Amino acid sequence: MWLAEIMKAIGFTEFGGPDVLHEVELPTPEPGADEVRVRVLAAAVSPTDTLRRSGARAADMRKEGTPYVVGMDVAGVLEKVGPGTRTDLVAGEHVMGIVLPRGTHGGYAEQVVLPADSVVRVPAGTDDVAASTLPMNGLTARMTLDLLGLRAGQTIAVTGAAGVYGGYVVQLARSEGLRVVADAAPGDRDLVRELGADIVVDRGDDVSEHIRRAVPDGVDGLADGAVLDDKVIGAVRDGGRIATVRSYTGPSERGITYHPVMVREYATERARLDALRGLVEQGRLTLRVAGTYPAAQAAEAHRRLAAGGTRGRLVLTFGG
């Protein structure tokens, strides 16, 4: 009798704190048409992972079956190309990709099958750990600017600018000729300036007031990486736009519109992901790793993320 190959992953069968994470064994997935399989060497840990683990999205996840495996960013070695898949990638190349977790399908695994259009080469000169921090947040930042639709010379405000998503928004905005107003805690002001912010203001629930003092007429668009929701509307001019995460859409006033950023809509935008790779190679996007953990220590990585203060992505590493 033929037996399927087994791989290891980090998953959970019940919702809760970091300690619910544990090693599980799953059948090694096989790529089909238009898919590739990646041997994962690095998987970034994001707030979305902790939300799913905690049960914040339990209603939807219970439809998927257990064990649940999370993780939205991976980098490693392209291991296998599915039959009939058209791609310029070849087995053995180091690649990075975005994962849309569902049930046992997530980035915290030794192998993952992805659409070929969700995978590109890692940036030249970059290792897998650093590369794993780019796909999900980079594409989220890219989608943010696409939704805001600002022109060179206009002004964008970014909250949560010291974070990974916020930092990418700042750098992409600067590369496109936008004037950037960004928030920061006292210890992050130099970092946010280095990322390219033209004006740095104090972070906090009253950030709108600080932004308005810096830009009296209000900014043209705002990317709300700090998830302040309705607290930022005062910073935006009449008719401006706000890009939000976690599906927030607030009450409209003064012709201001909210634009929820749903990165799953960009998960197969391969050209956009490859353009981000190019910006890293040109030195216009900065990959930031806050620390690494062996995959078996995923619970510790989740605890550290929950403690706050990381300025970059924590990354789980899998054996080569």
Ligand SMILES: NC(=O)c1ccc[n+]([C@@H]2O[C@H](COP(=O)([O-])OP(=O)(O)OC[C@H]3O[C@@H](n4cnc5c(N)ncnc54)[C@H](OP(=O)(O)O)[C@@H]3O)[C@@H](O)[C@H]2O)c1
The other form holds:
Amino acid sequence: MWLAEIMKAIGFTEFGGPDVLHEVELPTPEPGADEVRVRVLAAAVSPTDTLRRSGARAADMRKEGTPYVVGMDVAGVLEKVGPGTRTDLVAGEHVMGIVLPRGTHGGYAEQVVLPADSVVRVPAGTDDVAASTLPMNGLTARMTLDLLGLRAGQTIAVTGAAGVYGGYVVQLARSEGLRVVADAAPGDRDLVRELGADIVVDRGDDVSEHIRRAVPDGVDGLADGAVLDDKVIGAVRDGGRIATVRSYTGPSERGITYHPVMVREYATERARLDALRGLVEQGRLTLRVAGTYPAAQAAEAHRRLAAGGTRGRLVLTFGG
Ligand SMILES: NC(=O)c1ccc[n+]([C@@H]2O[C@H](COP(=O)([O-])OP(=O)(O)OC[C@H]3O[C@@H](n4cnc5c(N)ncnc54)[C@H](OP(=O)(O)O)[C@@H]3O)[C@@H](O)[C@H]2O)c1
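Next up, the form predicted in complex with the ligand, please; the one we just looked at was the form predicted on its own.
Below, the chain from earlier opens the complete complex, with every other chain and molecule after it.
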């Protein structure tokens, strides 16, 4: 009998605080048709990872296997192409991909099998750590702009603009000719302006009033990266659109519509992921790394993310 090869991952069997994360051993996954296997060198740490770990999504997750492994972004080396998989990528190339975690399948692992359409080359001139910060939030920002459907010259407002998702929305919007109004804490004003915001307003629960003062007719669309929910509707013009990232859908008023963004729907939008890669290479999207941690110190990275104030992404490194 063949013994499956074993890999290390960072997982948990009980929901709870950062300390539930620990090293686990799992069988190395094998890629099937239309799949590839990536040897992970970097895995980004996102708010959704801490949510899953905390038990906020326990009802759904309990239907999956344990140990749970989280993580939605990886970069590393393409190690194996599944039988019959059509891809222009070849083993040995550095690639990045979006992961939809489920049970023992997640980004915090030495090896991960992904649909070939979830994986593209890392942007030229970047390393795996920086590249791992792009796929999931870049695609979320892409989907946001697609759902808002704004034309060049129209105005978008972005909350949580200093965050990873918000920053990508600001930069993508600018590269598509939109006028961008973005919120910022005093210490983030320069950062948000450098990302490309035309107008920077104070962040907070009264952000709608600040945006209205800057854009008296209201903005055409709004991306709510700060998850302010009902507090942002006042910023939007009659008939405008709001993209939400945690499923918020109203109540609405004045013909404004809510558009929940679910990045899992874009997980195999390979052409869009590749376009994001191109924007990084052109200097129109900025990859921001707040810090790196050896994977075994994942708990520390989760603690730091939960403390707030990180600018850019924390990244776990494997195989170092
Ligand atoms: N639905 C999806 O498919 C999807 C995909 C990706 C992300 N998301 C969600 O999108 C959100 C943003 O993710 P991210 O990775 O960009 O997180 P992030 O990098 O931590 O950014 C969040 C930003 O919002 C700021 N913020 C927090 N509370 C605020 C408030 N009351 N007013 C103004 N700004 C505030 C944070 O500032 P401080 O650090 O100072 O608190 C931070 O700058 C998260 O909730 C994430 O779960 C959803």
